[in-house]
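Shown next as structure tokens: one chain only, the form predicted alone.
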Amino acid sequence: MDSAPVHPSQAIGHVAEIYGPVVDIACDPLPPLHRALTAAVDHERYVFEVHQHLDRTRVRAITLHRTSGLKRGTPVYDTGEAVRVPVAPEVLGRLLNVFGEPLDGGEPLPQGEFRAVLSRPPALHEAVPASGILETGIKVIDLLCPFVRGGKTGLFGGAGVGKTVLIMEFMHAIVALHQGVSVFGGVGERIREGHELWHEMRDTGVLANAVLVFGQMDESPGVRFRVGLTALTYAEYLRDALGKEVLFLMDNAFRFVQAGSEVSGLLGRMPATVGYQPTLLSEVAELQDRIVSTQRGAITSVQAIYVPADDMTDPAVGALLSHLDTSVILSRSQAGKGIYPAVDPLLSSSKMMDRHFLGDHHYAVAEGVREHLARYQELEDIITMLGIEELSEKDRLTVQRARRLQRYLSQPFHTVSEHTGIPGVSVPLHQTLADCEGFLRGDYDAVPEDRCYMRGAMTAER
């Protein structure tokens, strides 16, 4: 890779006018598309992104900062390249911004290798196919929607149901279980939640094998539009120089494809459906086309997505939706049971839900677990109104099982234990395909459901 870029002295041009995160430039000669542009103004570094060539002598560009400071006739420099961040091995236990600068106190990184944001997906004869479950320890997840290894992952639910817990939950996970490395990009979600996540990781050890790359809420659309490629970039270095699994955490996508809708109106584009960017699918593709694995490492994602309304037809969550392998519904109805993780076990699929790819044994197992549920929600309307007396023997026997089962399908988490005062517990896949085995089979019918409630495996019960 490249040496840090050299800047020339001699500006290419002056800040013609400022809107808000938009800026255009009077320069001569015209710098490329994705060109990075830099200003300085007393001692303060300004990055900016050409987005448009306006005219012969004009460019407009996205600013990767707030702009208060900027003014009229502010020389602009080019830098020579599209925005680049600096990757070393030390880059693990860090928490970053969206130009790979230090965010948590420490040293910079090493200015010896850069690599580009925007940069093209792996070639198709490079890039190696999804394979195998990636094991989580978490019932309801490896049992009904299992993620698989190098693929791609949604958490689709709306505000408060749980997903950022789920995702912490995964970072845990893919260092204990797998020995692992963590990315986690925070797009645009409270400052507050990523002080809260960089602390909980390094009480909990986690950190050490994590990288943490945050352009959260109060920041401009700019940085919010770029911050979740820079730690795709990272998790990309992470695969091809350590060869080891990397999960590649997103919180939350919907707040890039959001960001991206803002440049968009902020460029003077006309919207299209429902006031989306014309360019939506086009801008998700480059992200999610990067997220790939190859012959020197795999790249496992799992993006959290904001639902807006809890609409899942909205045009944002439909883009998104088509590039994964695994879509988590998370729940409010749940939720509001006091079931977590909120997980909704009926509308959560996963595109390897497959005999040939699971086996015949899990598939038999969860397609059981699928059926006891939905019958049992089939007949909730009936037991409210007449009461579970009024069912045939047999439904009232799949109701009472199907009971036990949605309680034995919550389970306390590691990294919520302080707060819970419940110790966190992950249970091998072989272990929740015998516990629901025994439950379809009505070993566990004699034992009260709320024994079956957030614990680990039911072996003590039997």
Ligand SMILES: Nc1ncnc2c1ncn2[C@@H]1O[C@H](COP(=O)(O)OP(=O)(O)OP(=O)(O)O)[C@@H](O)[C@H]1O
Given for the second form:
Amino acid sequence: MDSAPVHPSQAIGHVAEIYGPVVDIACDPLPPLHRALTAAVDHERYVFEVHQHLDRTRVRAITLHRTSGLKRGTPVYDTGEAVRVPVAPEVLGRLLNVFGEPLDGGEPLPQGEFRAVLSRPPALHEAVPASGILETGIKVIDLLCPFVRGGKTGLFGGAGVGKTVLIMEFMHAIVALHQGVSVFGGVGERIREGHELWHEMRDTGVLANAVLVFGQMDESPGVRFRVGLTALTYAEYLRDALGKEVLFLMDNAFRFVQAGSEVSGLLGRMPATVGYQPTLLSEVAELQDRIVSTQRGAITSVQAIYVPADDMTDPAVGALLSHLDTSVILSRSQAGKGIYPAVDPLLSSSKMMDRHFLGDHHYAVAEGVREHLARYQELEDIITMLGIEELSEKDRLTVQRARRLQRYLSQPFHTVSEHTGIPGVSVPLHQTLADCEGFLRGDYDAVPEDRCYMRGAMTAER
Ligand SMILES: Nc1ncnc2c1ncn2[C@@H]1O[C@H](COP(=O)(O)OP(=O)(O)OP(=O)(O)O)[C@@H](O)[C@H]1O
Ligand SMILES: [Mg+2]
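Could you drop in the structure for the form predicted in complex with the ligand? We only have the form predicted alone so far.
And the full complex, kicking off with our chain again.
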């Protein structure tokens, strides 16, 4: 967007104090907030982002690098702008860090055009509303909590319930079913997962249509706080400059909030709600409100969201939830029963769950399935205490069908087929609807329950 980088020759000040990732810089003149400053020690480059004006001669900044090697008195230079990344069509196929620098051992991106990672969302009149279902081939999702094309989906769940696996499967589906480009932001999660993803994408040949941006859990809070915005900046670039349909994935959006809270603490702000930063809502909005589709192209986003202590009322979770069109809630009880993906069919929801959007057929089948599963849940305690024989004829039939539906809504995934030994399957929505209708009608009452489990369509059972 802007021209060549500014090469400052004169230092504007020096490092005055260092508190881990927080650095106070004595300088004249004072650089504005969010300005990127740099310093160099023995060929090591440091980047600082200004976050506070302490007084007339000092600013407090967050480092976007490790601070080892940095000393008091180190001269500091002004870059003349906020943190920015190089953008070029060559970004496709690359693995980058928060500065848009290669992590894959390849050449740096061409340094012709840059975009600031902090920017405003497009004007309201440019945004186009989300529309239509984006089929994923994942039965339970397409049926009960469909993804919205150009919308935002959150995958919520506590530790180890399958968020990362689901996001990978979804990436796989998008490459297989829809020819778009994807941008993956690895924010504060396991370093190993980043490596695995890159290798897998390279081996399967899907890397050419993807950009991976990583700032994992070993990075400083400043990096984890900004890396999601870097990834988003690339998604916006692909949308605007190349007019592509972009899928923007993030694992994990909770880590972005957490990094913001660390930064806030380092800056000495008092926490507000339950230990979170007072700026929680505005920080979340700053990221989420930029994920929009325009006339030039659509950005569909899927974000994994860690739920601390499985508590959906956590303020960070609530702040993220309010921005979403679809929320897929992964539950420990489903995972405990071996039902993967561990989507809670009753708690998960989508703005699309409306007769008007889905059409009568899909809506009616989804309602039927939900009613059966809800009734089964209500009766579960009675069944445990008194046994299924005590139920009325009608309830017994509902339970029988619900148990089959529950198993049918599990599905073998491509991305874990090496571990599970079951090949992955993708089921088109019309097939899922036909199968579920069959279950509700009683077509499969005689099929043993375990034959409904971890499979694709029911076609072979007819
Ligand atoms: N769809 C699935 N099919 C089979 N196994 C699965 C599936 N999803 C998750 N698992 C199992 O659960 C484990 C944890 O999954 P995953 O790493 O996706 O969880 P997570 O929610 O991302 O965890 P964390 O909060 O630690 O990041 C996997 O290694 C796998 O063994
Ligand atoms: Mg994970």
